[in-house]
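In structure tokens, one chain follows: the form predicted alone.
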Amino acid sequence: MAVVEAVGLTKRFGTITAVENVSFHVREGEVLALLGPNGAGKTTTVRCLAAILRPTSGYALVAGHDTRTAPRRVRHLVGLLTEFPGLYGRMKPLEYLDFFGAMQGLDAHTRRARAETLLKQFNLWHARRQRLGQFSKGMRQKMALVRALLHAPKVLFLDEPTAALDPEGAYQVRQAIADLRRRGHTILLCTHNLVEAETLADRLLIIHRGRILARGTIEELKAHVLGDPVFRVQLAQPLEGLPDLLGDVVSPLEWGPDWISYRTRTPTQTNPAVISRLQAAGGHIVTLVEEPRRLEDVYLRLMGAVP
């Protein structure tokens, strides 16, 4: 069931088009990516699923309520992450919370209680005396994420949440966002960062100049871009006539005295095939690898081709 879906969603700033005819729906308990460079829009589009912004034209809805006609209610069923997370350093974690908490229609005992277990869930608890603004980036990062979670959104929001993290700090989040995914929460995440995708998201959307394009699980993106997967033959020593003996069986891509590689759409098929042709001609094999293929290599190809 989708509980995030942009309808045709576009976005200008007087001659700008920020966003242009988007449309996408993010499932109960997915985390969807939607990946692109600075500027792509990510963040327009987030603002405008949050209902922060109007969209120009199209509409989106968040648990079936129309961002354009009930903004009040979409917020109280989001929780979102910006890329900044703009907390009051001077004041201490569990007033943060309430101020918040309070904001969102918490009575006190729920705004207590919620706080506590999620400082505990993000080891922020023994931080719980300190002032916000003595936090470090991974720790402000962390708790922007508790605020964000405080009133218990059905959806999250993440807008470049690991954006000018030392590792150490975006390590922290990461395994703070992976924790989420394994409890089920549902998530829109907005990253420029092809690892954070790449672990995080089941389905990505690449987004660039404000408008889609291309969309699938990772492994959908790569069989759609980079085409069938490639394997490569090492021998243990030079077999004479080595792209020849497979001819019949694959179309070789590249290849040495003792290694070969090519392009199969049905390995289970065609490995077994390669593996008794190259023994019977005598050959013994090293290893037979896939070799691998990053979501780096999708996203630079799909870049490339944009005009």
The other form holds:
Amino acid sequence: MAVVEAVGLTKRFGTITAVENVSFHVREGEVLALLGPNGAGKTTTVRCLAAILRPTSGYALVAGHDTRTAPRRVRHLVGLLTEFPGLYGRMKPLEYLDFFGAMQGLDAHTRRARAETLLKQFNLWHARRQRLGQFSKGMRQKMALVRALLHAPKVLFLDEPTAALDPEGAYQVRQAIADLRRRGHTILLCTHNLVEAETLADRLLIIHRGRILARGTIEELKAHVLGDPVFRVQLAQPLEGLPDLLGDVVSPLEWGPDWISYRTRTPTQTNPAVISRLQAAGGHIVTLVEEPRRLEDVYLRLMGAVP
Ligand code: ATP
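Having displayed the form predicted alone, please output the structure of the form predicted in complex with ligand ATP.
Once more the chain from above appears, this time first in line as the rest of the complex follows.
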């Protein structure tokens, strides 16, 4: 079931079209990454979905509620982590969460119980007596996540959650997001970090200049953008006539005296046939591996194809 649905979403600021005719959905319990360079329109999309901005045309639904006609309801259903969340440095974690929980209309008992559970879940409980101003950036970002989760939202929007963090802080926050994913939260994650998208997302939307360039799981995107996977066989010694030997089994892509690579859509059939043929010709196979294909290759290929 779709928790979030964007249909023909368009947002213009004067003459700038930040988001143009974007349609997609986020299913219950999935992490969808919105991946794109600076200025692609990620933040604008999220702000429309969170009922902070009104779309110029098109519409968005959160749990079936239209952001245009039921903005308050939508804001209640959404937990939002913005790019540069401000924390009140003089406050301590429980005091801070109590303050925001009250603003969200939670009663005192629920506020305290949720705050305690979340601080423990995010490994911040030990720091509950420190002021937020003394927290590291990674801890502050996790606090911002706790704040976004306090009212038990139906969906979380995370806008560049690790952009301003050092590697350790980014790692901590990614671990926290991975934990939320395991717990079945529905998350829309905006990022221009490919590792983050690759490790955290179930599906990706690649967005550029306000338009969706490609969408799918990482495997689907790799197959769609980069073609069928490539396998490489390494032999112990050179083998005479290597490419011709395999000519009727696969079409060789590249080869050397003791190695060969080929592309195949059906490795479960092709690879055993390649092995048999090479062994019958006296070849000793050292390895047969799929060549690694990274999300980076997909992303750069797509960005390179944009005029
Ligand atoms: P980043 O990764 O840098 O945050 P983004 O993908 O989130 O980028 P947006 O912030 O949505 O991109 O911006 C998309 C475009 O809309 C940019 O050209 C930006 O300058 C423009 N834009 C965003 N907000 C406004 C605004 N309030 N007024 C005018 N233009 C805006």
